[in-house]
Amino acid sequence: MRENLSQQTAQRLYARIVAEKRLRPGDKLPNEVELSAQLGVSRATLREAIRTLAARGVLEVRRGRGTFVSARVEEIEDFGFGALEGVRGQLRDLFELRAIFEPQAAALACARADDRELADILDRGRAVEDCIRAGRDRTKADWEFHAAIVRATHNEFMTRLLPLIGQAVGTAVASGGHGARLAQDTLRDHALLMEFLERRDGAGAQHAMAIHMRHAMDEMDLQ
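Present the coordinates for that one chain in the form predicted alone.
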């Protein structure tokens, strides 16, 4: 059964805080009007999502002061990905793990993304293609595209793997792995992947993502 809107909103807030680190312990959330507009939900839905995260210890509601990220958020397990920040020689392991879970994430996104989330995925995919055609650095755009797919799975543990994607992309760039041939492979792979995503063809999207991961590993000689 698809999660209701308040659960989806709680998941998105959780991802911003725990996986994407956009908000740190002690940070105050934007006011209710601003945050509900950012998330595209009603204030009532947002309040319910905040109550859910407060009950889990992720947020603290301080009467008269606002809502803050709890210090307890540091206790949430990140599977050790924080320790990967200094890694430069483990591209093969990073991409092997991506190759295991990202094709399935693409399939789940086809089934679970709402229309807004699907539109966001497609917009971010086009941004990657624009960067490649213009010869611009696509690191941030590529991360945002893959992260949007993972968030659309509405799977908590897949979402908590987002730092892995960022680390893999960053390490590939640092090692010179984003070369011209990989850029052209990415253009072709993305065209196929975007077609399946737009059609909500889960099996096709899963296959296209697996091809994309294999091309990346082949081009960077990560067999």
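Numbering follows the first chain given and starts at 1. Whichever C-alpha set is largest while still superposing within 1.5 Å between the two forms counts as the rigid core. Keep in mind it's a predicted model, so treat the numbers as computed, not measured. What changes on going to the form predicted in complex with the DNA:
- Relative to the superposed rigid core, the position of the CA of residue 205 differs between the two forms by less than 2 Å.
- Once both forms are fitted on their core, a CA shift of 2 Å or more is seen for residue 55 between the two forms.
- Relative to the superposed core, residue 46 shifts its CA atom by 2 Å or more between the two forms.
Please give the corresponding structure for the form predicted in complex with the DNA, as opposed to the form predicted alone shown earlier.
All you get below is the one chain by itself.
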């Protein structure tokens, strides 16, 4: 183990809530003295663990009353913490968000991209095509294509969503996407999309991107 005791403790507590279900939403935790004894750590360490979970919205601390499991733990679910299980559900949610978000981003990009940005988008699109035709891995190229489109919206908050989307793409690949079928669809979808982008036809690009998202979700048996 290389992690802090306090972080380990946070994970153990978290496991009691989401995995073991010994603690359910709304439940009250034992008081700090007792709980720290149960877990075999000092009260100070336990409190640091509690702070970590409280910052994530998993626990709610009420002075004089006790510490409680947040009523909406399930919806807060965060990465890097508990288990990669449920990836499938996360993946569906993530693609659902993309399916809403990226077609509109494509439309906005048509309206707002300057010439250099548009050229950049098209370059990256061609790079993806090359990868597919050459049979190389296209994960990175594909991601950069989508990222370039979103950046061209000139919307700060959309750009902030990029890392989230990057994770979606990464997970999708890891869980066995990228069949031959998807590759062919992607080739067609991108051609369509780039045609509209080049003409700065926002409505067209929006629909082309929507189709692209649908294909991706179908191929992965989402929705």
